[in-house]
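One chain is shown next in C-alpha cells, namely the form predicted alone.
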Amino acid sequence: MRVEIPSHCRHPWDVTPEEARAIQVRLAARVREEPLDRAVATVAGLDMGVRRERGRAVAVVLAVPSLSLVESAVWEGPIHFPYVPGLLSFREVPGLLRALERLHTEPDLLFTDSQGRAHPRRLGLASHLGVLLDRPTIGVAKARLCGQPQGELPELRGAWVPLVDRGQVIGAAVRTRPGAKPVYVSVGHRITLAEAVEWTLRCTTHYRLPEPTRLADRLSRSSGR
C-alpha cells in the first residue's frame, strides 16, 4: 500500500507531550465528518500490541462482505515515545503505517482500536492516521476516553446512542451482541458517524468487536515476536 503523508501534515514523532497535544489540535482540524465517496470492497484493522517497549504491529485486510482474509502484514521494533493518556497514536502510529507500507492492496476502508473524533482534542488515532493518509477511517473503542453516552442504550444488538462531550457529538455507544458491554465508535476521517456505526456492524459477527480489529488484535497478540 503505498503511504503517502502530505506535506501539511507531516510532524516529527520525537517530541515532548506538549509538543504532541499541540500538534493533535492542529491536525484536528483538518478531521472531515463526510459520506464515504467509494464503494467498499476491503476493510483493512490496524492494531499493535506492546511488550516491554517494543511494538507488533498489525494490518489485516478483509473482503466485504465476506469477511474473508486477503492478506496480512506485520511489523515489529522498538517503541520509543512513552505511554501518555491521549497521546496513544504518538506511541504506535509510526509501527502501524510501516505495517500498511507493507500490504499489497489498497483498502477502501480503515478501522483502528482506538478513538477518532472521540477524544478531548479530537484527534485520537484514528482522526490522527486517517489526517495522515487522507483516508476513510473509524475508530471502534472498546472503552471511552471521553464524552457521556446520551440516553439508556438498549440490549439489542444494532442499538446505539450518541456520545457527546461538551455539547458536541463526537461519537456513539454501540451495541454489537445482545447484552455484551457497548463499543465506542467514532468518525476518524472522510466518513460520517451513521456510516461508521454502519460499517462497524456489518463488519462484526459472533464477537463483540468488528473483525477487522479482533483478528489484528489477535495477530498482535501472537507469539512470533
Contents of the next structure:
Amino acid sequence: MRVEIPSHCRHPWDVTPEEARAIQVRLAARVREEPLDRAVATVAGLDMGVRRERGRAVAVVLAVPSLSLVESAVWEGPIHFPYVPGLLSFREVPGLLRALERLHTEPDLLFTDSQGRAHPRRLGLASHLGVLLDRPTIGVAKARLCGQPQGELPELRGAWVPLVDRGQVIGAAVRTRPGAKPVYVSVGHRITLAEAVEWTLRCTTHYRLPEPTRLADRLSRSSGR
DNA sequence: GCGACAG
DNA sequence: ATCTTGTCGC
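Shown: the form predicted alone; wanted: the form predicted in complex with the DNA:
Full assembly next; the chain just shown is listed first.
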C-alpha cells in the first residue's frame, strides 16, 4: 500500500524518551474519533516479533466477511528503541510501516496488537500508526495500560464495559470469548469506539483475539527464525 | 516514596 | 515481547 507520511506528521524515530513523549502529545491532537467513512472489504493485521535486537514486522490482509487470507508482507531488520511502557510505537512503528508499504492491497481497516487512545497521552501504537497513515485503525490489546474498567464484565461473548481514565472514556474491556480474559479495545484513528468494538467482534471467531491480529502474530514469531 | 506498566 | 516444562481445567 501507499505509505506517504504527511509533512505535518513526520518526525525522527531516533529520539530520547523525553522527545518521544513530546511528539506523542503533538500527534495525539490529530487523532480523529469519527464514524468510518468507507465500506470495509479488507482488514489488515499488524504485529512484530523481536529477538535480541532484530525485529520481524508482519502485515496480513484478510477479506471481509470471509476472513480468508488475501496477502501478507514481511520486513526484518534491526530494532534500536528499547521497550518502554508508553513508548511502544517508537519501537515497532518504523518496521510496521516498511511491511505495510510492501503490501499490494490498500486495507480499509487496520488492526493492531496494542492500545489506541487508551494511553497516558492518548497516543498508543494504534493511534500513532493511524495518524501517520491517516487511515482507520483499531487497537486491540491483551492487557491494560491505563484506565479502569467500569463495573463487572458479563461472561457473555460480546459484552463490554467502558474503560475510563481521568474522567474520560478511552476504550472498552470486551469479552470476545466466554471464560477468557477480556481484550482492551480502543480507537486508533478515524473510527468510533462503538464501531471499533463491533469490528473487533466481527473479526473474532474461535479465539480470544481477532483473526487479523492472530495471523500476524503467528507469522511474526514462527518460521524463518 | 510506592505501585503500575501495551509489547 | 522472549525464555521455557509441566500442569490444571473444560
